[in-house]
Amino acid sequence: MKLRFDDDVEAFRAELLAWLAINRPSAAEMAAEPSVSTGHAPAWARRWTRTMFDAGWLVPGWPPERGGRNAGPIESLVYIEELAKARVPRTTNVQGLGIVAPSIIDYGTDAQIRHYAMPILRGEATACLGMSEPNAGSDLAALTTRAVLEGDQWVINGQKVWTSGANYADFCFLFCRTDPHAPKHQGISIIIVPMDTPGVTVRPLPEIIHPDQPDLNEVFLTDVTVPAHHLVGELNNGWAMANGSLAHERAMVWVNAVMGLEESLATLLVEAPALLDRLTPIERTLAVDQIVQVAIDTQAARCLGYRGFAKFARGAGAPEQALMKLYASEARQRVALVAAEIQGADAVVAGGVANDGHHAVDEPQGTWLEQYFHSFANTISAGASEIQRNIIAERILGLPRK
């Protein structure tokens, strides 16, 4: 096992943590303006995706016309870390950015890309993901949404729900059922559906800990009519690219996901002896005992994520990657439980944990109560741990389905 990075791969870093030094967005800017909720990408968010377009920071491992440098997987894993730690966002269209825009360019045509990808790429236009609907959560082959093709324009009726920034994006990367006659899992496609479209209605579904900064919306489409040409990839075809497009989505996922509980360890490691001197001794004792476990699922997770990684750079496949988001999104769980059971009764009243004000937006701040809280989303969006287990179970150890 080799536990460090090759020289070229340093000078990658060393390259890009200068490059960060000089370019990155103020911690001013970011908090004048921090979320989506006032109906608009932050401005701040959209000069900043375009000055890491042009140069070559906003996807390394794309050429540089598409905003890289032809970086390898493994610079591309380092570029990925370093942002997190510096807690610089390379954009707040999360799933425009990483899920729409690279789908559009495996799947779209010429046109398409020019239209929808590359202004994404610039920081000219945002987008959401319809993925999600009242009764097609994790089971997205579920999904009822209806795209009838009337002549040379598809009519589309249903509802998408949980979709992220659609209250300020431009367009909908829509997933609808093209063919009611086919089997589940087949007669589904992708349509780029703009926001302003007549028929689209977006409705925001304010958390209970900060109503007044709503992301997540659930949008009704009632006759929307779009172009033909606005279909993505083929038809009928919507399963095998929705696999393709969450893909692009899981190197990032598992990254901020280890990062996110290093950094909740690291800030309850800080807290510790001053919470652990309040207790009794067998209090303390039992303590210090939960925090040694959460601080070794924290290692066990950066482990497995590399272990997973390493595979994937050589082209092999990587089961870890299915492990990573269901561990890692518990284990982050268990922290601030653990934090929040040893702060007792004060947990309801205390402050919030430190923050400097470069945090990354998808990143929940606040009291270790409100951290517990924010938990329990990140078990659900990207994947329900409860399907994650069927998917580990069916997939990887081969049991049966019942």
Second form
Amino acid sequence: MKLRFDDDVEAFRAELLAWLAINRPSAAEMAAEPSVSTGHAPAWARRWTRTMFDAGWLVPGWPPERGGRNAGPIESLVYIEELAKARVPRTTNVQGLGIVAPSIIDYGTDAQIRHYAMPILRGEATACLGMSEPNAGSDLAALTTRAVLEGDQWVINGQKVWTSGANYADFCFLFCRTDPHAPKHQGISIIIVPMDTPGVTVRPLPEIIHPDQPDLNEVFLTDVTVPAHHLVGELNNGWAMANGSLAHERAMVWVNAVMGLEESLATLLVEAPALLDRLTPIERTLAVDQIVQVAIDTQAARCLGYRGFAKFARGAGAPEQALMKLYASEARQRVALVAAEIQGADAVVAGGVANDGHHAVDEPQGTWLEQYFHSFANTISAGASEIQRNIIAERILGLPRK
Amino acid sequence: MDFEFTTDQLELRANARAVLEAACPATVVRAVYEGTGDGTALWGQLVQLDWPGLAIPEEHGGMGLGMVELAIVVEELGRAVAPTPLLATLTQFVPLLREAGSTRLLQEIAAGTVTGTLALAEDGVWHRPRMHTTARRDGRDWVLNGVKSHVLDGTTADWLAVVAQGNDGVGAFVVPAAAVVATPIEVMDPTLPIATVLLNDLTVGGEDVLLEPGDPAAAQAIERALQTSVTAMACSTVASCRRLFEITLDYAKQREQFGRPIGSFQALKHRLADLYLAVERAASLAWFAALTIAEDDDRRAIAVAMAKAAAGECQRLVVRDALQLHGGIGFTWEHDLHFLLKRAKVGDGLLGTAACHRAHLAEFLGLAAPA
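May I ask for the structure of the form predicted in complex with the partner chain now, the form predicted alone having been displayed?
Time for the whole complex; same chain goes first.
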């Protein structure tokens, strides 16, 4: 156990910081043209992705031809931390870079990598992830969007919902049922569907906060046909691939969650003196205790994250990682709520910005109360908190399913 | 930050656990509870294994291990509900000697021939801007007067480190047990026995003066020593909670009602998931605090207060649910569960509760009301 990183990691950090200072997009540039959806990459974001790709800073853990520099897991962690500290998004197309491109690289054909993964890495295309359906949310494996192979074409019919970024994405990484007779986890496949394919209709779902900039969408698929070679990986192996590629992300995705939490706390601590001065002594005491508790939550999130990561970096099992999604998303919700409550009546004032430019749009932004509402995106999506508790209980603690 | 234990540290934990499982089974704890035994034999074994010298520098006959290693051993004491003078001696007495730069008694402590404790709290308060216990100068000596509360091992420790208020500030002194009047308090957990200690015109001089009142470094040295004590108590408490959690989890898997294990009900699954999270949260903060002390990092004051606060928050949840989920059996004296329940509660009460440390944090974070 030690607090500091080794010298070679610090050298890596120094090299990154020096490079960032010269090459990063400016705050003004980002604010002038903020991303309005996780499928939307403004011109600056496209240039930024390309710049990072060319310099081997896009996915440091990958080889140079994929936009990396073969960095180890600790360096990759430092990389994500430093980008967040510098207030530069790694990408505006979170699912594209984080899940879709790595999955295609892991499971796709050379042609798929060339035509779909590499354009994401070079900032030329964005992707969305077609998973949830009206009747397949927490029970994702119940999905019914049907793909039938007719000759050398897939014919797809069905409906997706909560598809982040579908309103701007170039293609969808679509989870379909390809064997309706197999057990539900075993009949799912992944098919790449360009969003401009006839029969694909996107209907944005305005959200409770900033309805003018929807990120979530319904996607209707009516007799959509794509070539047979758009199947990614093995037929009917989609569920296993989903778990594989999501696991990719889990090792690192907590860092952004923790840094978001730290940023929220830091903002609250800056605002606190003025807010607290308006309160009676007893109100103040109650409020301060709430702030202190979220400060402890924040440090704990950092420590839990590092704890799981230290085991992961050694190639060991890290049950702490399964805790992080649940803990960090709920802690973020508490910070926003505590801050809004201390604001009192002023919390109800609307009008925070939808996107300040330097965050991906799926991160809570705006006023504290707006952030509070927005934070439910993180406790509901990607496995709701209740599902996370079931997973922890059954897979980590070994409690019986029935 | 590398937040995984080294191979040596993991080995230390495994060894400590094996020793205590053999030397301190629940029957030993029960004997202490029922007044039919004490921790003497256990202490004898720990001395033979050189445990008293763990955190004492090698030049004074110890092993010279650091705060992380001390935390690991203390966790095992909490897990085993061990009735031993080790906690008070190594985490309350020695740290104040060390921070004061004194080598007094270190050799004897490492050899296991002498034990010690800390007499700091007054009326159950560990952090007080001004102590009621006074230190009055008398020539080259100091005269101590006052009452100290909640002194761990107060009737059995051979030596006490006493913190007292002089005119020009706070000071620290070493006094022998024979020079004070220690009155045992009947406590719920006899494995952490406490006493009230009366200092009546007690004259202290020479090398027994650890930190002179008026010494500008005294207050900080006491604070730093206390950080070690507080972190150790947090570690002990979290480890008791972890054991409680493990026992409760096992019980939920085995106990059947309505024809199925009670742990298959989602209401219990979610509670157990939350207990697990509470334990991991508190444990990681306790280790972080230990690490900031080991490396003397600037964040140590905040990290220590967070660790003790989180330990208190953890026991609040774990004690409640461990007792509740065990149902009637956990409510009986003959079940061993209550040893851990009580140890965890006492661990929160000693050296500042969760609320007390959150109040410290409010100050550290600049949130305290302007004077």
